[in-house]
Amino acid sequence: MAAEHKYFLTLNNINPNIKKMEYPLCGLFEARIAELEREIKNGVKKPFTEIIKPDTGDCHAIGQSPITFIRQVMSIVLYPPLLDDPKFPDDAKQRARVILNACRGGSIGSYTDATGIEIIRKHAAEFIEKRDGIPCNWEDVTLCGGAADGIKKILKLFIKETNGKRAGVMIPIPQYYFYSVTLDEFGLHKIRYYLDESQKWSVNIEEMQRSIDKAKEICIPKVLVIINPGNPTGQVLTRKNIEEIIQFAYKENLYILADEVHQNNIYSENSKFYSFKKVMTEMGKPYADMELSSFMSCSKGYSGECGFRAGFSETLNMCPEVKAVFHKASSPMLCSATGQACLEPLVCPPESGEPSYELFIKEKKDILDSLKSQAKLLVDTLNKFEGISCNEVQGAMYAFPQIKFSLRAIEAAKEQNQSPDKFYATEVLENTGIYIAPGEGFGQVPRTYHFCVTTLLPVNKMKIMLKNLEVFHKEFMDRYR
């Protein structure tokens, strides 16, 4: 008889730190909703017809048109003959052209070097300088997989113990989860802090304090970690507050690691977006000579284009025999070139005059419209609901409204082993087919209880979800008074 088979790898041998990682809330709900899909789609009979998912920020999954002028260019360098093609622009040609010049054999199939295509880090650099009207050394820059990717090159730098204690990054609460994920394979110690939701979600210095003051007993906190504008609170931080926060990295020896990946995606009137370098330069000394990694990614803004996973980042003031070590542990992933092709149009798009600009200019425009009355529209009617109250969404993709549960619906929660949120959650999916991911997956006060929903679906279907959600939540309230 065969040998009863042994698995080689088992819970018992394999790296502790996959095991550790935080398995995000929302990727417990995803077998339940491909099982609804499969049985609408079966003909089971449901309250609902489709599976709403306002979670997401995968922009074009939910609806969002392409810029033509990105696609026109990627179109060309995919496939060089549409150089010849009359129907496409002369600027989209001369972008395309540049990327496949810099292509070794000019081909966009090739390898690039580990840190990007060097005259589209160039433009990137040209594009932080025009941002920010601060000079940018496009040697400081780096093109990454999407900004994910990018972050987690520079947290493995910060991967070793010190007298026994592991290296800390602070992380904003609530959070995108990425983060928290990152921290656990990379056996880095989760140092939280709490964003003040009564103050539109901003950073609380004494909040900030409390947290670093206790951590120092277990860990040695090293990076503090900055989403702006906020993921999943849409909060723009004000200059006075990056100030704030600029000073208490530096008190406290802390390397900034800045997420602006949404600083196109400003809605109100009253926010502006800072980048970090920006006023850490214009702070001066010592400040300005203070380390700091921001990130830029295609995936967010006007663009929303995920699935190419491309991005950039600027590393400031970095020792340069450290920055010798990070190129050289990068070197042996020779990086795709077609994402890098797309950021090409994002930091070099079409200027006055070029026949690609006034479209441009429009999509651009429609886009960002669009969002913003999206956002306005989820927040106003999102307030109305008994028990929720919202934060102004005044940029990103994202709000992450509170809701005030009954002792009945928690105690009716405590039954199903579930925390009040979640509860909720499941309870809005199997009535109405609307996801909404709770807050627990994100973290949140202790005792408070939220959810987090996008402003990316267009204003119709936006409509019907609220409206659906309206009639659930108004019987849910009903039921446990």
Second form
Protein chains: 2
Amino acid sequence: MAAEHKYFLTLNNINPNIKKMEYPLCGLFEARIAELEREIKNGVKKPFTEIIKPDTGDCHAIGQSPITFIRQVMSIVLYPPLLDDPKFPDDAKQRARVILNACRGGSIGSYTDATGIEIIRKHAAEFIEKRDGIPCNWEDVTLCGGAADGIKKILKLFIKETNGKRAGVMIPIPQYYFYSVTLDEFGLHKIRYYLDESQKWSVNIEEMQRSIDKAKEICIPKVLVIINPGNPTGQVLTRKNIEEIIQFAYKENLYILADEVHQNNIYSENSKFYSFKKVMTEMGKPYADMELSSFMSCSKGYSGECGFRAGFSETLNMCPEVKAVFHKASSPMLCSATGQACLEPLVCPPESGEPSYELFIKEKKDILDSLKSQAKLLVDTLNKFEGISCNEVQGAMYAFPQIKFSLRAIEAAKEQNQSPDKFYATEVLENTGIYIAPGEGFGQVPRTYHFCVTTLLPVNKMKIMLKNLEVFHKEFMDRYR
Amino acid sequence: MAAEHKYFLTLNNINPNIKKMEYPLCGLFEARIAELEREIKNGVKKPFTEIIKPDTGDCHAIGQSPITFIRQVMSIVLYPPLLDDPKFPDDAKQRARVILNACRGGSIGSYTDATGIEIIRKHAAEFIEKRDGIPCNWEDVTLCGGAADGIKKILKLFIKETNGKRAGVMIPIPQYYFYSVTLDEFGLHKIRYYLDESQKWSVNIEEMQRSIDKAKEICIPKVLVIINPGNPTGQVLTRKNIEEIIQFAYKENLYILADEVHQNNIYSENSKFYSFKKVMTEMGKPYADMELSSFMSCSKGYSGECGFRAGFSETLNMCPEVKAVFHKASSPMLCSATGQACLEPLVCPPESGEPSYELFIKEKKDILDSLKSQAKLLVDTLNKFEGISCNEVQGAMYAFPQIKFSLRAIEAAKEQNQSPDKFYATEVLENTGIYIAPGEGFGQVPRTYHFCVTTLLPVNKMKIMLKNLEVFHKEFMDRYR
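Give me the form predicted together with another copy of the chain now, not the form predicted alone.
Complete assembly follows, chain above in first position.
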């Protein structure tokens, strides 16, 4: 491009919020990973033969198989002549008919209502009701393009300055970077509260109080984000902890945003998933009247269908006038009908007596059992590494181990102008082909260092990964002893 | 809800842009339509037995059939065991394999790159190259969740105040309300320019100049939106008109946003689709260096797959630093892999000699021929109605006829506190069950009145609709003569 070229849109006049959006490190590593993959392809000699990326919750990419029933329903919906194919089971056909009957013109290629296909909202409400043992009004349920889309729709309602102060949103640290990036995009202030690593990554109310008190000087706190089960921290909050959080939110006038997309991923014998809705409702007034949005997704759990971009949210006790505006504002972003279709078999799985029941239960159990044993293998092995300590993965699909670096390792990182965890992750990548995401991108207590690794790798692959990581880790620790 | 109930989020502290988002009339009519449908279901006697809603480009809902090849590819991608099913043709299997091989872990359930699956971007680039006869760099092509998503991603780059003035975006009037609503949401100033109804809804440069000159007092004009073929006006811009528009945009330092989603819907013998990219490139420098984003969708054309929410954009000559930010900012809204999959058979349709070729060509031709004859039937019939005049539908899938109301009709509307076009649309709905969208929602020159009706109704249904409309219209004109 010639130097005199005149651009209308430049870094000087671009949306400053978009410019600010910080994708912690991903981009940097992504480019290097792509380079390494090219080098391997071109025969450049490396100490490894493939790149392993257990850094995101991309289930199918890393090894999880799709659930047959979900895919059968989807393929019939997309190609209805399969309704006459005897190879497809009757219950899959029945779910497909439910969806097709609800589509305008009988085609999944039509626009749906902005809040989603009514019958799927109703079935999602029944699913929630069964989960919590508490009534659910289907009109409180809306379908969305993945939890991310649903969360953005709610968060954007809060964008407003008051007397020159921005609205603030409390987010856990460490956190899945979607939140920090979205808050940057929306110009919302990030109020960071640290999870308590020494107490299995639980939420510490004193820390929340410290965090919000400090933030009040520069913003108006309005929303409290809770990720349960935790991403990337793998904790499952106790009922008591949830009660404390709700009391805190009530006292501080905070709208609760409960990211509960990993609700089906519970591994610890001592843990149980309690939805914020259930606890809040059972606490009675005034808590039961609080505003809450909860999010569920088809991307996690045993389905792992990230590529469909589908989920649903339940919003309770929203001011009726606000709800009207909220629904009105949802209209332009018409939901993907295919994504919505994927939710139907998830909220209406095969029941005992239906032809797909046994296969469905087996596949679901196999996946959840594997995730559980992979989580245990991962944590147990990492805890044997010198200087590494890792909390139990009670749920979700990530471990967030801490590493204690020697002073010499910290010095070596400083010489490279890198944080110690980024330095370590870079060294791991260059020497083993394994990408573990440095803690810096998720946030961590200053002068503590972590990395994030998912529990998704199948056991045989995970063993190889851990073996390679162990060899490297020993060498690294010795090098900087 | 008890009166003393305390809401954290209210109309007083909600995002003012979201509160402002104006859904022109839709909501109002939607509620009444739902009511009428309930009444019919419950046996309340009406002068009609069903509600006909030819008001949106919701192709499959109104009667268009999906293309077999697209659906076969999709169903295989979703349920890969169908690769072994002899009932599916080899070319559909080949396209499905291309997609599955490009998916992480071989599953459409995985996340894709934020800019879309690379091989589909490459095929889309080949499609564009073939269309224009001009090279297309696949790295300029990104996949998006429908054109709406792609357009929002570009528009949001421009949100920035300068010396207290908001950025301004030129939009045609009448326009598809997506633009006005999105600009409200983003706090961007709407610079409305009127299309020239007397010249087949072409773009009049003097009118653009008037519009931008006036707007400069209160905003900084930055973007020019062109919808070609027109929605809801059905014009196809001539090459000469496009050249004039490009010269105007250059002179005024405007980024061009070309909404070309109806590029396959051309009916008039005298019209041809020219992409803005083709014209701009062929005009040579300095125009060929201008910043341009063009949008295509699977929702329109002969596929009509609105429910998939998929499309692609080509962005030319974007400042490299801005492009880096743009791609970075795209990351959180990961594209739906299923939607992307739908694009592959669209940009790589069956070729001569492949097993699906003949059926594909037949289905495509049947749909486009039907749309053409429906458009002609609609316009020819409406032009016979007293007081109605309608431009030829040269392309897209909408007519936007003008009605001249008598003074008495205008008075009657005023008595109901309604605009004459809304009054007319209400009367049509209540008497015939047909919903035609009043022009007010799209914008129109003051003291002119229109309505919008799509060309999508199949001929037999359209004849019935037009007959009923004619009977009502005569009665209405007589009533207020």
